[in-house]
Amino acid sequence: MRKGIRNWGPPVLLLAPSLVLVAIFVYGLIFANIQTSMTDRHSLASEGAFVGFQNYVALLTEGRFLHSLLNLVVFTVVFIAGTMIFGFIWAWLLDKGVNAEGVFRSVYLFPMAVSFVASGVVWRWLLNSAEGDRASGLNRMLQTFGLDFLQNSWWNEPIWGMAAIAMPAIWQLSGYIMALFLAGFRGIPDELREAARMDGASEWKLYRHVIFPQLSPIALSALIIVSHMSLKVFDLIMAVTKAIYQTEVPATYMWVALTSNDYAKASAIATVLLIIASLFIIPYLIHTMREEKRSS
Amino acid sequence: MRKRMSILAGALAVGLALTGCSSGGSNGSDPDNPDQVEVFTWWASGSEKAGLDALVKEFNSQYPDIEFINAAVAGGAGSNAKAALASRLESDNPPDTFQAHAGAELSDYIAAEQIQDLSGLYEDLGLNEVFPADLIDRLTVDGKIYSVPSNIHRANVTWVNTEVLESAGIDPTKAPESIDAWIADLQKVKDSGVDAPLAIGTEWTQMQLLENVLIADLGADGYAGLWDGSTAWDSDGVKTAVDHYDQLMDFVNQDYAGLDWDAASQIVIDGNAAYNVMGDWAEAAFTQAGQTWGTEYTTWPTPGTDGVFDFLADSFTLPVGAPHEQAAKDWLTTISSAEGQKAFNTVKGSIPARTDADPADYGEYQQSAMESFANDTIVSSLAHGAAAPIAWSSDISSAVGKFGSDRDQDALISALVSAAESALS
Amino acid sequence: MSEATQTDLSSGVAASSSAGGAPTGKGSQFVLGRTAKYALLLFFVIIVLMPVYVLLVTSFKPPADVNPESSWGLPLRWPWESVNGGPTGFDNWITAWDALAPALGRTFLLAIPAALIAAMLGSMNGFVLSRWRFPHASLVFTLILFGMFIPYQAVLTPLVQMKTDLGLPSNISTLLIVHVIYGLPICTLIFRNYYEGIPIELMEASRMDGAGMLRSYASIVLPLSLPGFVVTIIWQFTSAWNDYLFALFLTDVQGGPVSLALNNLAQGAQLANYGAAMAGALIASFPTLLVYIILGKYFIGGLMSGSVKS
């Protein structure tokens, strides 16, 4: 029994803070935000009695909550696929060798350090939507470049508005993806390489079954990083347009749920979030713990 | 819910044991000093913020013994000193006062039971001779008023570029007659070279110009009665009304979403636009520009809107439970007298609520709208929670950002509809 | 557990400038031109870049001069001289100060305390969880990191609900301990995967008891830690002081951290200020862009370890 605590005590205690914060300030709080959810609690006076599904009911079937999903699908969407491509390029380039690099590397990575709602007010800027003399921004540069076909109004755009807004979001993580791809290509054994080269295989073949199976996991994390960082997208949106309808993604909407006080609708939108976020998050973190079993 | 709640809450000592901070409000407000008034508004910055300034040296010289202590929230047009209020009522730590639009906006509060009636106070100072009756009606629910308004503003103002109309061929100093005669207009102004004629901004100014093209087809009463459900949302009148809109959607500049109500006046202090529709808080982007009313820009109201006067208030109100409740009363017994409302309006531009006021110590657009008021029909502005209550209000914000998106009558006459229909019900 | 921690692999990238030298690819239609390398690679400089021109030179642009026309120019006058005895460019950055330096002051009284204290508990969650094989371990790791992937919109209405509830003051106090919590899965991912990269022999503590263990803790792991600190303060840092979203739903401008100040600024005010709202942005972003520049290697290292594993 003494032993027990000898042995039991000290990392319980370690542990212990820890473990009851995060059991109330993520779970407790996720339950009673599907509580909340679950009431009608639509204004300051309500009681809030229980009426199970119906706030989820309504939501999924009204327009305005599917097109603020919409707009977040058209969103990561752009965002992934412009994090990836960029990140990748990057990475590939720097990987060959170049001079300066660190230099290189410290530029498109700078913007990771840079708040949203900083980038947001130059980027309300580049993007703004006015075109021919009142042009400004990226329009204006199209302009003197003599690419006036080019302009468009970035985010007034109905539906593709939202691959606008996703343009800052690339800019600003980008440089993340890459530096995950350069460390998964520095950590390719060198020896792979060149014994695949050795067998005569094309640089293609050397990609296609050295390279890429190697970058796969990599791709995967990134993939995941990105999209639940694109769920949770609030704060460049309320930089950029405030929260009004075209640009609306579940958690502006719940923003604007929560400050005309209709607690349950903001609480039933951040749990679709939540499940949204948990469909792929949950799969991604059994199969690290597994790993983790396996190689332990 | 509540109880559970709290039994979480008990656990976060452990976390308030680690940074050792103390709570309750931290704003120099003492409950037991009854010499003190803590007002709680959004007026942070520019005129606004002189207008209190004026407001709270009329205060003191009034009341030289209370200390006024000010609470004011800055930021986001209101919408942040909003949030914040909410949690302070929420957790029974109310101000002594706070700021709200009059209206319906204050509705969620007297549901909620976090406002006194004031019906008392305006019998003892005699507010309903000096308020305009149908002021007084607007702010009347079930027979209490819960709120006393500080200054007023009108929201179916039409401002115009002078210049660019008489380069059209239009005189500038006849209003149209109606909606349609305006179209007419705005299609001149096009065809003389303007692209978009008609400045509009973000979501909100959308609202307005939706909700002044519902008073012009609708009339006063007719308007009135989209709030307490007698015209129906999907009437022949807010049909054509819709229609009327989306006509005019068709001169507006194309990145109007992005624009707050300022860059769109500015459209039209830059000549690169005729008309923009906006309240009079305008006046202090054309004048700051140096604009003269009359000669480069000129007002009137929204084609098809006159003889109706489409109010907006800010106005203060007497939380249940507020520390200094005495104080509060005197608080608003200032701002509802003919100093107070004259020390605070000449400075912030709006117009005093009070019909008594001298108009000689205003300016020349204020006059003309201290005269409208005293004498027009008066409605309810929508875009600023004067009509509806928030959550009504934010889903018809959002109906008419999606019209401008997708352009589809029927799809906002139904999204009306079924705003109207979860708000009333 | 032998595979490199996220911490070696941010070193690895650091560390393989002096070793990227020599061209892998050779001969083959893969291998890009020396020069069409380097075009690309100052082709994205530029593109990366360009936002930063525009806060520079709108920054110092009175007001006067901010027009569509010249947007992209530089600015048409020094900074110090001004239109017709209007504001100079120079007056946007004391606008911008005024507006914002309170905030930036609670900022940092927010921001390093945030860091120390969820530095501190990851440290010590990431110790055990890395050293003590009890039942299940390795599922609380996994309950623990679920917190660090929720969009915190799951727990921000109960969450400014128990604010209001327990009559918190709407200032950073609030906010420090919110802070604190959230970082909390993340600064024991750090810690975890930085203890698991230290040599067992060194420590031999899975044959320790708990009192052992605690001892090692202090004597032994908690000096060789700098570098895990280092990445998991910094992380914090820069998310705490960037951090709007809980500064929105628990805090107002009056107390609230400087992405409300500088938002305020920018949207806020009634009549826009470009200039203002550009030297505001960049007078916000400057302590986490020193952090970035100063220890930048440890801050790749931070977002390295948002990859759980690699």
Partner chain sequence: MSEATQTDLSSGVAASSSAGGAPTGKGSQFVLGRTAKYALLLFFVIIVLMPVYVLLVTSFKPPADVNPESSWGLPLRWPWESVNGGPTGFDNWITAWDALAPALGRTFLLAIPAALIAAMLGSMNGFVLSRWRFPHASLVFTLILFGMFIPYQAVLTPLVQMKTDLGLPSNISTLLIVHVIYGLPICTLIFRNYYEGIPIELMEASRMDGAGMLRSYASIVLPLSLPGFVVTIIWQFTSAWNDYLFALFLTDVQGGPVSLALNNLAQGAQLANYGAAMAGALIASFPTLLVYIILGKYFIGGLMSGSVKS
Second form
Amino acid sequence: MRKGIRNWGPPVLLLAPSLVLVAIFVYGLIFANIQTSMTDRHSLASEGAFVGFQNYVALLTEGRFLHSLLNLVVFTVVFIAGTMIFGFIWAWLLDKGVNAEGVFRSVYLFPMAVSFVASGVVWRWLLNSAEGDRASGLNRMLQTFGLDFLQNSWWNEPIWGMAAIAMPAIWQLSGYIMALFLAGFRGIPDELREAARMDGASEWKLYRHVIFPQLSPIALSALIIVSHMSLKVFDLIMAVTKAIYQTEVPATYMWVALTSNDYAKASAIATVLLIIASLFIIPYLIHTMREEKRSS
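Next, report the structure of the form predicted on its own; the form predicted in complex with the partner chain has already been given.
One chain, no partners, no other molecules: that is all that follows.
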């Protein structure tokens, strides 16, 4: 008994402070949030009586919240597609070998060093909706190159304006995805590529049967990371457009509800976001655990 305590006692004592803090400030606050979402705290004067899932039913049948979910879907699809495509292409080009590779890596990764708020301020000017003689930002650049027909109101467009909002997010995160894919490319032994070529594999077959399977774990990890980040988008939208209906997503709608003292609705939105995030993360964790068991 004493020997067992000596074995597991010190690690438990070492981890205890972190476990206590996580239990209180993560899981404890999640429980408190769910509890608040099941009350009628829609103002400072409300008593907080228990109403069960009434707030969730009202939320999921509310047009404004469904509109914010649709905006989030559009943003997520464009954001994931853009970061994955650009990240892979940049990594592929660097893996092929270029002069001054360190310079290109720094250029691609630099946007990550800028906060979403700072980049949002710049992109707010770039995505200015003014056209014609009053055009500025991207619209002015298009006008300069004789591409006036490509001018548009960017984020002022309902629903599809979210695709424009995804542009700064793609610019900022593509370098990170590039770093992941580049690490995957560099982790593939040259012997595998040479063996495939010796067997007569064309370049396409080499990528299809050798390189892409090796990169699939990296792609899955990148997909989960980007999906998770898209669900939490808040600061970028607030910096570019503020909390307006055209670009409203659940996170900004939650902020509007919270600042209006509608704590029950804000908590319900937060819980819905947590559930959506879990739909991405939990399957990934299960898949990772199964892969670790197979490899061991």
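Because the structure is a prediction, the values reported are computed rather than measured. Numbering follows the first chain given and starts at 1. We call the rigid core the largest set of C-alpha positions that still match within 1.5 Å between the two forms.
A.B. asks: Following rigid core alignment, is the displacement of the Thr288 C-alpha between the two forms equal to or greater than 2 angstroms?
C.D. replies: For Thr288, whose C-alpha is compared between the two forms after core superposition, the shift is 2 Å or more.
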